[in-house]
Amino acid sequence: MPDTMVKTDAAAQKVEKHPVKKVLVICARGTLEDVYASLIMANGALMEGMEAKMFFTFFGLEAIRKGNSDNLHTATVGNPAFMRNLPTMVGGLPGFEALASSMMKKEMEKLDIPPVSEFLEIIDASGGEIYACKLAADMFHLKREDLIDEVKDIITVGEMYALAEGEGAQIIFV
């Protein structure tokens, strides 16, 4: 067995642990629950003194389109966790998604969690950086002026990876 595959107790003790210093949160879905998960992780990193950057791609771009941030919906169809006590077909009934989204927003408000637009402003004001994916923006025919002011730039995937360079960097995909 090669030496690189064998770990002794002494070798394990020599391994240095590098704390997380920077996170890049990739938000690829535009559902209320996925966008909030991304925002909460980025905000949590900032609160812990880490550097936080967000990259919105594909349907995640819906969260950073002007006038759209606070109009996101909860996914009811195909969401087994949400529908665990209801028949699957109920999730597709007219008005059910709007009802579920309204209920979720009320619960978030009770916990003093800000609306998506305000959360994005908080992340920006706290030193976080928000980016849009160039490929997805091109695919959906979005220009810089279509996006909220907090978006720092529209960048390529290669540029996104460069944001996560460095020791102690982590990528979180939602």
Second form
Amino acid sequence: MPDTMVKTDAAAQKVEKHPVKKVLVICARGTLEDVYASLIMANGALMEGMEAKMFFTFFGLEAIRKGNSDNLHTATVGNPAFMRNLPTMVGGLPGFEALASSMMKKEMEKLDIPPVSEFLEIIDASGGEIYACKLAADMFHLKREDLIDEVKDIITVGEMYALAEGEGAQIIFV
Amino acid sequence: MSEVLIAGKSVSVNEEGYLTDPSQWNREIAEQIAAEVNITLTPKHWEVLEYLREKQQAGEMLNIRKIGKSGIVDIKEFYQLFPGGPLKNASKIAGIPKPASCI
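Can you switch from the form predicted on its own and show the form predicted in complex with the partner chain instead?
Full assembly next; the chain just shown is listed first.
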């Protein structure tokens, strides 16, 4: 039944809300845009006063591999949304992906979007927690010292779920 | 938008309680809004608030990265000074619009 009553401020506040209090962002991809989507959602949660945890797995680990955070690329092949009129073969030319990625990074800098490494530092300084997936780290032969200092721990999937415990918690998979 | 009485002064605020006219702001108003979000303003808070007002007046988009590079506070400190949505709370206390940035 539609609610036709005009709500006053006080009445509006009485409506029961279930606000998001915590997010767990799982980043399983290592492309520039997927990593940025993850970072922006985690940082955005912190800025809203929510808790935020990040879990990097599989190719997502590339974002938190020491010295590699700022070397991520966007796919110029197999990415139909990227420059629609560009023939796929051109996207595959040597150096094209690096060029496109550096152009994207320049556009982001104009919007004051920090480079990935700085973004991770910001999230850490803001009280966000960054974790790496144990299974993926084992698979890629990565140890704690191979990952950036901001990584709190290398954890199992069970431990990852425990990060999302509590009322008002949401898991976001990228 | 509505008119409310804050610290004995009638000011216009939007539905979220942000002042719609930064020129109506004064220190007493800031203190009262801060008290509502359980913040007691220290000299460091004032430095941040003045910085935010300055940047807003200059037409600059405010975001967490800029705060971190302000030279006034680092990001950790900023979160400690204004807990629970730092830039939102700080902007509200500073009497400037809610930041519209995603960063």
